[in-house]
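One chain comes next, on its own, written out as C-alpha cells in the form predicted on its own.
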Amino acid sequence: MDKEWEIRLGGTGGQGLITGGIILAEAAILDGKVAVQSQSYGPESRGGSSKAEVIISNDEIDYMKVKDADLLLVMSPEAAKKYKDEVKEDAIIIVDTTYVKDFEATKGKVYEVKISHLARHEAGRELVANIVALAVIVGVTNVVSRSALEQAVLSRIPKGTEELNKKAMAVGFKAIEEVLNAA
C-alpha cells in the first residue's frame, strides 16, 4: 500500500457497518499499518442512517475525518444519494445493488455487487452482509491482507458464527473476482 486510504461505509442501522469499520481498522493494524475509525448513526438503532469511516495509512494520520473518500461503499439508497459526490475523482465506489438501484456516479469507478442478496442466498444469512462487503473491499483494493481481514473478523464476531463468517468472506471474494474478470 503506497497511499493513505480514506474509506466511507454508508447504509442503514442494522447492516453492521459500524462493526465493519472497526474490523477493517483492526485488520489494518494487524498488517502493521496505522488506522483510525469513526462512526455516526441516526437516533434509530435499526433502519436509520449509519456511517463508518476508516483511514488507513503507512504513516501518521494528521486529520482523522474522511472528506472525499478514496473508497465508498453504499448499502442503502439514502447513503448512495448522500455520499456519492463526496469521493475523489479516481475513487472506488462499491454499490450493493440489492437495495441501491439506478446508481449514477459523477466521479470514480463503480463496482456493482449484490452484497446483501449474496449474504442471504450464498452465505446463508443477510446478517453477514457487512462481512461480504469487507471481502469485496479487500478483493478490489488490497487495502489490508486477506489473512488480516480474516483474523480481525474472527476476533470480533460472536462465538459459534466462525464458519458462517468465513463463508461470507469467501462469497465476497468470489463475487468481486467475478466482477473484476468481467470488466
Given for the second form:
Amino acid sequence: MDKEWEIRLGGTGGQGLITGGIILAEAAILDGKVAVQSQSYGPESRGGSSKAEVIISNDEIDYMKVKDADLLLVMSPEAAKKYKDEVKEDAIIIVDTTYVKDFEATKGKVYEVKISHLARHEAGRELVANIVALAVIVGVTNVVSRSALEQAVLSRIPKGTEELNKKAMAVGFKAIEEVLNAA
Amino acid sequence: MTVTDIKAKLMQGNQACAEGAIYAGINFYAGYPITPSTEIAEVLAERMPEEGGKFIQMEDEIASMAAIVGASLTGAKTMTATSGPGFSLKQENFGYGIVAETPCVVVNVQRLGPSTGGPTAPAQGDMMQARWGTHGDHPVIALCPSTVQECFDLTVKAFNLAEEFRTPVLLLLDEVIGHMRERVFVPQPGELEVVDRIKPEAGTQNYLAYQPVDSTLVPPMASFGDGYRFHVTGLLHDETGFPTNNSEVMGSLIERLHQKIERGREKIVIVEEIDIDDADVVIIAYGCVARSAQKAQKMARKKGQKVGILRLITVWPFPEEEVLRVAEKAKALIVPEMNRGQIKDVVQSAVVGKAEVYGIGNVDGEMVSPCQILAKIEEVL
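Moving on from the form predicted on its own, kindly provide the form predicted in complex with the partner chain as a structure.
Everything in the complex follows now, all chains and molecules, and the chain you saw is the first one.
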C-alpha cells in the first residue's frame, strides 16, 4: 500500500462505526503507518446517522477531514444517499445489502455484501457487524494487514468476546473472497 | 519498523493532554466536565488514583479554578479543563492565580460560542478571552497544539512554564484537536524536561513569598506546611503578601508580573516556520486550522506558488518579533481562523503596515478548509 487512503464509514448510531474507525486507525499504526481518525459533532452528525472518518498514509497527514473518499462503507440507506457522491472517481464502495437496497453508484467500484445479515446468522450476533465490515474492507483493499487488524480488534473489545470477534473477522474475509472470486 | 514506531499509540487529543499532565507530575485535578473537554476529566479520574494523585469533581467551574489555585499553594501540580462557558466562569479566579503567583494549568477545549453556543461544534473564538478575559493589566501565557502529539508535549510544557514562572498557564485546544485520534510517541521518563518550582533555600530566614531573589523576578515559592508564614491575596500586595494601597508598591508589582514573563520570552514563545525564506505569501495559523494551512501550502507549492507558514504554537505572549520578521519579507499574510479575526487583528498591529494582512474567519462550526485557504492565496497573489 503506497497511496493515501481517505476512508468514510457511514451508517446509523449503534452500528459501531466510530469504534470501527478507531480499530482501523489503530491497526494502521501497528503496521507502522500514519493514521488520523476524526468524528463529526456538527449538525450533520445528528438525525441518527453516524459517520467515522479515517485517513491512512505512509507520510504525515496534514488535513484530518475526509473530503472525497477513496473507500466508502455504507450500512444504512440514509448514509448511502448522503455519502455516495462524496467519493473519488476510482473509489471502492462497500455496501451492506442487509439494509441498503438498490444502491446506484455514480462513480467508484461497488462491492455488495450482506454484512449485518452475516454478522447475525454466521458470526452469531449482529453486534459484530462492524467487525465483519472491517474484514470485508481489509479483504478488498489490504489497507492494513490482517494480523494488525486482528491485533487491533482484540485490543478494543470486551473480554470474553474474543471468539465471537474472531469469527466475525473470518466471516467477513470469507464473504469478500466469494464476492471477489465471483467477479 | 524502528524501535520508536513500536512505542507509537493511537490517542485522542484530550487523552494525550491528560497523559501529558501525568508525565509532568500532576497530583491534583479539579474540574466540572463539559464537552468537548470531558475526556480529559474521564481519563484523569481513572489515571490519577493509580499515580497517587487526587481527582475532584467540583460543584462548578468557579470552584474548580479556586481549588487548583489553593492546591497549588500546598505544593501540588494542578490542572483543570473546560470549554467556553466554563472558561468564562473561571476568569475571576484565573486572575487571582496570576496576582497570587500560583502555578497551575487551565485547558480550554474551544467550542462554538458565544454563551452556550453551538454544542459541540469547533471554534477558536476564545483567543482574546484567553488574553483579556480576566480584568486588569496582566500577562498571560497560552499554548495552542495542532497535533495530538503536541497535546501531550505542550501539556508538559504548560506545567513547566507554570512552575518556572509561578503563573497559571493556558492550553487552548479546539474541538477538532481534542477529539481527533492520531499517533503519539509517548516519551520515556526523562526524555522530556519536567520542571519543578524553585523553593526557598533550606534555612532561609525571614522568607518573603513575593520578593524575587534574582533577575528572573520569580520569587521562590514555599508550600503551605513547609513552615514559613506568608499571606496570599488577590489584592495588590507587598513582598510579604499583605495588601497595600501604596501606589508605588502596587504599580511595581504589576510591572514585575509583566517583566518576569517578558524576561522569559525566549523560553515561552515558540513558533514553527515552514518554507518562509522565499515566500510571497505566508499563512499564519494555529490549532486545528494549521493543519488545513499545511495541506493548502503543499498544494500551492505544487502549483509553483511561493507560500510559507508561520505556525503559532505560543499565542500569548504574542510572537510579535517573529510575525514582523516574516512581514518584512512577504507581500501578503493570510490568517485563517475559526473566529472573526481575533488573531488577524493582532497580526495587523504587529506588522505595522509592512505586509498586507488578509483574514479567513469561519464562525459556523465548520473547519477552515484547505480550499478556502487556496482560494485566498489566488486572490492575494
